[in-house]
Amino acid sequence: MSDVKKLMYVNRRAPYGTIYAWESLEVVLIGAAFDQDVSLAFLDDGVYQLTKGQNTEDTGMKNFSATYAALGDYEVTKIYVEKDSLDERGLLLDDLQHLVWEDEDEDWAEKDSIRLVSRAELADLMADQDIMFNF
């Protein structure tokens, strides 16, 4: 039996105003460093964490949104965004950062990390996890 656990980090909150989004990103990077099967889910206001052009000047918080671009380097390649949450907020896939990873089996070809999923598909993915962390 494998010691590798399927870990899903579920992000439901806006990126600034609380520490949840930043803490989620930190523990994702830690989990990935320990060779776990890491995936992220963004739903509800959590979809704002991946939007382009974030400006935190008036929040008093550091803008950490560029850190998401490093996820591929940590082999975090499964980023699920609930399409219904995007639709409800008037957002499109083009409003999100372009997150990629390099596939060494295909001569380091860049591949998209973000996968749009329905609520039902996300529920199925969640049911398949060993451990889930909610932020």
Contents of the next structure:
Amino acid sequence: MSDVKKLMYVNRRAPYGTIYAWESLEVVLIGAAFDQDVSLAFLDDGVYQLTKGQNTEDTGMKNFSATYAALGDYEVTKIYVEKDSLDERGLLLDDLQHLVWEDEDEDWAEKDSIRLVSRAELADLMADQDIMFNF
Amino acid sequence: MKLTIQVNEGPYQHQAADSAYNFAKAALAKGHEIFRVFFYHDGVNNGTRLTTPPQDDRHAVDRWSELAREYELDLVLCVAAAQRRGIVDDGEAERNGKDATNIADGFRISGLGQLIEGAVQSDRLVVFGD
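Show the other one: the form predicted in complex with the partner chain, since we just had the form predicted on its own.
Every chain and every other molecule in the complex is listed next, the one we just looked at coming first.
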């Protein structure tokens, strides 16, 4: 595959309750091998997927939240979080995991992966994609 | 136009599975190419040959098999989703020590890379289901 397409994975559901968040993450990790221009968007209840301190012990569900920290190693460096969705849920950026990636062009400088965007900015980003995966 | 279709819902519960089939059939009739149909999440339940709907109802599985035969469609069930939901072919039965298989004619089980490849290779990825 020679041509690089812009892929966006759109995550709008809470991390548990349905399997979509976990299966989305599986697609992202496998899709990373395809060397495409990848970004992730978190909006609506999807913003809960990135929250710190998740504990699933009482529900018997697998806690996969630590996996998000590995995204940088998979060269997934653009994680858009819709600020309106955070505001509506009383969440702050500080409630989310601090996700980073290392920029090999700048001596492996550590950079933030999460970018807060407004609803309108996210709409523009979506309009710019070739492919959207919705979860 | 070259299309990849993603089906996220099982048969009979959700109209998305019917819509995906109807869309595929209509697209093929119009001369479009379907690069692949990828069944994910509960969508893998569209690929079990043990499905037995009432006789006066549509057969959601057999009609995919027939469409695949007619147009040489590539119908792919996600392996992780299929394992979780007990959809098994010969290879999976052997690997996981199962005493039966139930994959329907015309379907195969493979990985998520097939979805990404389909999306990248096609002009459009058309998704059915929530």
